[in-house]
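Here you get one chain, nothing else, as structure tokens; it is the form predicted alone.
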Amino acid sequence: MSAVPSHDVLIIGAGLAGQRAALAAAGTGATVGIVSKVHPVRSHSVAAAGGINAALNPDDTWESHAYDTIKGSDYLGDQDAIEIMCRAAPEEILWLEHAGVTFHRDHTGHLGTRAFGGASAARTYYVADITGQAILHVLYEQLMKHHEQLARYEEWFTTDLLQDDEGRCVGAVCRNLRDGRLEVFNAKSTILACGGAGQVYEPTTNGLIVTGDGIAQAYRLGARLMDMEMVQYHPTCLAGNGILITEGARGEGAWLLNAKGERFMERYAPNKLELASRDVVSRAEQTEINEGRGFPDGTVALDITKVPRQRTLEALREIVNIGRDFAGVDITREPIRIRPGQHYVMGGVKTDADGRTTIPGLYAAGEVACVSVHGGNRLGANSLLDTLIFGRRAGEHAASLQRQIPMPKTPAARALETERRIAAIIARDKRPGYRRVAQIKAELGASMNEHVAVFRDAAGLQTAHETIRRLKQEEPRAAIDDSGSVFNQDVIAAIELGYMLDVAEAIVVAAKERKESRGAQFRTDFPKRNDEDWLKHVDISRNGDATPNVSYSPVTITRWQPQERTY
């Protein structure tokens, strides 16, 4: 094995949170390594369509943005962190614009906005319906400026986080997908920025790479997870394949209709209609479907013909293509069938506002993390903001430690343990009758989508948990076909399966624990929000191979007291 790569800051994941953290750390003079299992511009941030929120307009205020975010979170969001995010948002938008992001401008030449769900003002800045992709490419260009102190490890898969004898995270073991080579990476600080866990569900709007790697790796190291029961179902996904139709469509004026042609949101959110918060709209749609007012294929309709055709072609051009290519529908001329689909995990690795987890030396930012700015339900267009604000803060804080501590010296031989584990996966019995990784993953996804979705109850959650425990028994024997070393995605999928099962169990255990309905957690057996008993975070930590441990932490309330939530 070659000399061990060493960096002041090692960042795992190269989406928006990872790239923003890398730029912030490199800006302090720290040496940075950024590891990504795909090419950075293929990171899942590329799928963010609708925009990014900020109270940049002189008529808007950060306090209004913060209140909307807190109300959207169903009062589970930590208000100190939300204040940090909303105060910093306008400056971040201007930083992006100056870096080269071509945000939409109105006819006066000013940055233009669109309306988004749960917001009291139109404060979503956007690039057509490819906002995430546009920002991601600009950040990647900016990384090139720091090439002397910033090493990019593209298409490397992180298999293990490393800890020293004192329990500090001191780097990671990573596998080069091109040739199967393993390397130990030493680092004074490590930042997880590797996204959420959507592939735990089937279908999902998330890419195939979104398998909960960072959440599970931190959990296995002993880090605490928080708000894991809060899993967002996006209201507008194509039936069957889960492809996302951006909230920008409703922001531009599209209506939701049931099979009778009724604009049913008038019954559920008379003030905000289609622009109520995502959990409210998803429950309304699912109720219409469950009560027989949907279409026979279990959908309702999104009518984008209410938007002027020219505006649709200009501002929603990607979903025009999606409608044509995946549903055979011209959305400028007829409604398209949609239903709620798994989209986002509000929970994740518990962090403070600087990205620090409960493990010294380990940070997290973006969807992998839970600083709890989203609480029980994330507002649309707050996720890009979260990745950038807390990615930057994590990068700066992690880099600030570099002068205080020596470079760890984990020997290259530490990778031999991982090598043996991978060899054992390749050597698994491949005879007929042994279940494949994909079969186990499909059963997991179906169970989660049936029992841990828009509506939940104790019996369904128990069934899901029993399924997960059984699949955990089967996972170590899951057969793979590829025995090679070059781009062996079979091996990667086998490792990811273990991560997904850990994350799924954390979600289900937290959902069973929270005996109320709040935000994305709607328990039909506990249909009311109960602030007296449950205005607190559910924390999950590992308990060996047994059911995870559950504990609680307080919700930080600064100035906005919980109220009844109506739209």
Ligand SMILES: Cc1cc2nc3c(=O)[nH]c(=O)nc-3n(C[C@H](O)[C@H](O)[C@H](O)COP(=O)(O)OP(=O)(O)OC[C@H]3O[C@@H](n4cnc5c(N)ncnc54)[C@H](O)[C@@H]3O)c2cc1C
Second form
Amino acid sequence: MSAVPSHDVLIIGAGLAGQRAALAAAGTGATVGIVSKVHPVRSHSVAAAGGINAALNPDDTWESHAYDTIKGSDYLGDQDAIEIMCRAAPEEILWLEHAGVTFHRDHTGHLGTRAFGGASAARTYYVADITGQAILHVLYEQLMKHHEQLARYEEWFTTDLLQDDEGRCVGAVCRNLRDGRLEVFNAKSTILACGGAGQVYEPTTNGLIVTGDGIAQAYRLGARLMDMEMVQYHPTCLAGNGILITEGARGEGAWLLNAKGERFMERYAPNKLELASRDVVSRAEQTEINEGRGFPDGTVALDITKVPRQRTLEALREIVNIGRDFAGVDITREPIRIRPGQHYVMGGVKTDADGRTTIPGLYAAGEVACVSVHGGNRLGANSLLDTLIFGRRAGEHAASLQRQIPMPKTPAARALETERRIAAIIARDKRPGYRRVAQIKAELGASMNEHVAVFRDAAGLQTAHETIRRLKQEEPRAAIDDSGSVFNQDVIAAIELGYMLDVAEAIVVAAKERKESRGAQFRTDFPKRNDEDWLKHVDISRNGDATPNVSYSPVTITRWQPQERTY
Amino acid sequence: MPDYTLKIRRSDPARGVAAHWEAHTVTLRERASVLDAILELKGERDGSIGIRCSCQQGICGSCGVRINGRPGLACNTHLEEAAARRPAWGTAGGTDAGTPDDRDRSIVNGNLIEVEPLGNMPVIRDLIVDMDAVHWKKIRRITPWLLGAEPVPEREYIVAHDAMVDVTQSMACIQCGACVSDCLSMEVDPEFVGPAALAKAYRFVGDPRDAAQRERLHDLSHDPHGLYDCTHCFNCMDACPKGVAPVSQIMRLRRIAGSDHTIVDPNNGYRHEHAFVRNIRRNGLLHEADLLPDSYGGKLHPRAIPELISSLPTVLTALLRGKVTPAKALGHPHKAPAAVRRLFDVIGAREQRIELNLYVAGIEDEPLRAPRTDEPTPLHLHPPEEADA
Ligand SMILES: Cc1cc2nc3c(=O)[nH]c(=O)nc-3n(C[C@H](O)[C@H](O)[C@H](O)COP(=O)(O)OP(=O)(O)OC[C@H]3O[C@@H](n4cnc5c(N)ncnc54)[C@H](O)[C@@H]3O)c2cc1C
Ligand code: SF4
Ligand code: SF4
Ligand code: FES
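For comparison with the form predicted alone, please write out the form predicted in complex with the named molecule.
So here's everything in the complex, that chain up top.
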């Protein structure tokens, strides 16, 4: 490794979006560096279970896929970007298949599909219920294969993005977790692929590493965020720990039942039943629970025994394990208790369809970004697709700049600032009454889950905002225990806490702003969708005094006019 | 809520902190995992405890550790289940984990859980091991990407449903390193390619889309640290949290190498396996005295002599332990019953080899294909250690 790592394209994050971007950029001949705070196969894309959408069957059409996505988004998705994604989907599936993904086959040996929520055709391609893992591992195989063009920085943590005097992003400062060394990375263009921000909530289906780093880093640099109020609650999560039971279970035929044994979705979505959009199903469950028809532990039941046992064992093996290991339930023999749980952030760093953010030289792709293809509500199995399509496009576009601009030469001394910041965190002392990072994080998560969840109102959002502001005051004083340099996870957790508070504030401010109900944002004080005033994106950027600034941008509508949304 | 004594093996070589045990008492809800306990400690008491973790649901493969002497994932091992295991010492890959006396004292209190880093890999700090230097290096060794058959079809490759499910078993590997930790062969031969990488190799060899099946198998069987270096200790099968059963994948690789490609390797793996089959066919039960010479083409084959001499110590031990007696070695106490020979004939005559893959066949208690009543009952095999003399 050279003294100052310099790459045409620097990619931060090695989940599906980052790895796909890396392969695309390297494919054009650019030199690529890919940084990840965990080994790439530990990225949270690994947890994606159910599958990936594409209109690849001859009797399916990309238009149908696009329409379902737009309707799912509650018309907040940008239709030009959605068209791009849905048209490109079939080719991407075939690319993955040729690279080695072990997609499920039907009895003729062709690719087989399963049904997913909000879709008018069975167009979800899958590998049992380890689709994300299977794709992530195959992409990593390709990274190993192309190691000559692709430098991997595994277990390196990006602390800051770098900007030159003209405001262009010219790389990043990263810390090698193995020895604590800080390094300035030079890059002609930088792609953020840091994933979502689920840890802002507790519980969540997202892993401990999903702390919104990329969203916060871009925000701090001055980039615009968009649709931040749109936070998806997945309908089927385990009560205690928030672990997800894939939508694939309902796709395979599982039912939702309340404590009285009623298939309650018949009342909320008579046509699509359990396979309505996620926002619709989560609201239905929460209503059942709130109105006393749930179980005493605040859950309803998912009955997977409706799926033939042999099929469950073959296609839903992972949730058989999850049921056994994390709930003590054999899902092939009895219903399992579930409830809605935080799962996905539709919002993120605002980009165009080539992944460009509002900061020159800075791209974003995957869950960290907001193109916006998901609008108010993401359809199941559309996120993996989003990461791959827009990861590839960002990679290609970023690489195309390599011949036009010289390699920036940021002095290594730029890392000193970060070094001082880290030293200061380590030096914080434990005055009486100091709070631990974990405590602040837990309070944040509980507050978000209470007030910024399936149902919201002005008072609750205000309470959450005040909590966040207080935690922001406490955060700089949260002392840590570890002063070492080798795998100092304590110092990383303290930095991540700062990112999470920024992201949480952006979510709450956007949710307060949108005074209507659309997609995942349901305001009990404004229970109707209001296209006249709110068919627009809420954008958040950072004021000079570090408070969030609200603005709007239009929704792109091509050929699908907003209609009433029923399932 | 039950109390547990959690002993964590800590070290920080970079700061000269040698490995030592650190004991904590934790009180946690039912069904809490070992990782929950460690995170509770990190969050509330000591943020410097080093452990990799993310998903908390057994899918990212970060949190491989040894718990009461057994490798596995901290996040899907429950405290009560872990405490019920008796800490074992002197097992493969384990660090120097205190004296048996220490352990006996703590076992008495019933709720002791000892967590230490995975074995067979250098420790970086606390529970964090150098996966790259061992595990990933071995993965890279096996050409870990698909060498797709040409011509690449315009649409998808056509592949039988069962074949895809079959490789999905090895695809299910989350690269956690638990199997590597306790692999007995790797302990003896650090160069051994090892269970996880060989399981990964099967993922390509078993994939009908891969064009390099023979080359891959030739490579792995000719490597002295490759396909035939596994001693069938089955530790990897017990260790694996995802049911990958690396040793089964290794057996499949060997069967394809030997039976489909007749790859005769310099490590004598091929001959040994065939001698084994012949031996059973002839004797019904394994007749160990014949096995070795058979592997080299008969008692008097010139190649057999040096190998026979080099295995004298093993033979002597076997004699001393009464595993082999001179009478048994020279006489032929067994003759295969007709049923055994018939079994060989029936199976040998099949056009296709039927691989028992539980991913395809369902799970143990509910076989997909009910056994046919007109077939003889399956042979009871020797325990593996004994079989591989
Ligand atoms: C349980 C679960 C199931 C899901 N199932 C499905 C499904 O079936 N279908 C579907 O379409 N979608 C599904 N999703 C959603 C989908 O998996 C994610 O949205 C998607 O995988 C995100 O990919 P990504 O590449 O954007 O981010 P991630 O995979 O989260 O990767 C983020 C990367 O950024 C790196 N990183 C972050 N911060 C830093 C930093 N500061 N420095 C360096 N590196 C950093 C991380 O190390 C990681 O490599 C599921 C999500 C969950 C949680
Ligand atoms: S069975 Fe073979 S590969 Fe598995 S642990 Fe034992 S020696 Fe290693
Ligand atoms: S085979 Fe099993 S134990 Fe070994 S690395 Fe893979 S998942 Fe872990
Ligand atoms: S934390 Fe992911 S496997 Fe244990």
